[in-house]
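In the form predicted alone, a lone chain appears below as structure tokens.
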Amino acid sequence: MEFSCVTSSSSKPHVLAVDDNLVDRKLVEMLLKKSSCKVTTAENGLRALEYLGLVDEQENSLESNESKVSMVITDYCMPGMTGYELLKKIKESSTTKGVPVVVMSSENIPTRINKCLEEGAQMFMLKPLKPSDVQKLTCNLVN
């Protein structure tokens, strides 16, 4: 199914999807893809990090990589570094704090959502996505 929000293929958005679960960073990478995403997948928050170049070691050398990153979405609970911390350090990097991130979560607790959005996260969503949550992404992501 294709959404109609993404029209050309020249101007896919990229994300870079986190999540220490193989099926449900396959699961997003599936839906983002099926609405014409180009999809980067990391399965915890320090991967993340260094493919957004923000490890202290490799603070400009994959620059190249951050501007080609139209969004993160990552998962809330993972272990080493939480969605919530990952979060701040993309809000906190100078490249980086203007790319929209969306934190997930299969618990819908009030006090981690509001937390999330007041350290900049464009939107909470809860798991498992469904495509009409993707769609909501990938329209906020060509508007």
Given for the second form:
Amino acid sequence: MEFSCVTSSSSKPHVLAVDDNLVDRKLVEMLLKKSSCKVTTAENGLRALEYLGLVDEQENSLESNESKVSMVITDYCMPGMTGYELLKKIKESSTTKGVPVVVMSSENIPTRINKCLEEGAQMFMLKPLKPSDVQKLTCNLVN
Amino acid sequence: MDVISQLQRQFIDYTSSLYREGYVDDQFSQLQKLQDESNPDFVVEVVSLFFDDCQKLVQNMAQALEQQNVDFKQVDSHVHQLKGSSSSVGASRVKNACIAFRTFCEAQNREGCLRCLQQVNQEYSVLKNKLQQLFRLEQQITAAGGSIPMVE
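Can you give me the structure for the form predicted in complex with its partner chain, which would complement the form predicted alone we have just seen?
Let's see the whole complex now, leading with the same chain.
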């Protein structure tokens, strides 16, 4: 399985991966690393928002992470804040609305998929993710 | 046949039987393909996390089913979690047991759920033993200086 994307090490895409399940987090992290991405994981929507600097309506600081994140990939079914709700919050903020958000789910429910796409999700993917799925996503991030 | 070849043959046969008997599916081989020199213990790590997750979720399901008034939504959400992680590691019998379990949750059938819980528990225990056996074989091959064959 040979894929090649031209990346220079200084411009590795930085992906924020959100999933409440530890096994899935570990798996998505590995898949992304194999696709030459830098990965930060979050175990729920709130942590993800905190990482993106969206929780306290912080002003952009030099330390803010959201400018470093090239993509967010999130599970749909999470306790507390669902992936859909996280997607909405990311798209509602002027600082992050340009960040592509991919939603993943183990369930193939058309209304769920449409809802996410309508809210601006880049893509909806079915779990379990395969290396070819992730490669497809991350190839587009290389600029 | 030298020791390494013998061990490698054993490994191939054992792995093939796991697939043939439906203990693991293609997703497990995807995990194995992700392992490399910079992440040599990836499969063992993920599988360990999975078994820890199993144990915890099975306990939660058992507790929920012991209640006077069973909260089937709660049970179902635990089963859904387990279905997800078993699917992610390729633990196909565990996953199938979860699928059956969910229908009993939906039907709010306590007896059915308890039977399914037993089934899930059994499947995960058997798989745990089998994978531990597989990992032992891998260790033996590596210790003897051989490489782990890829089994498609």
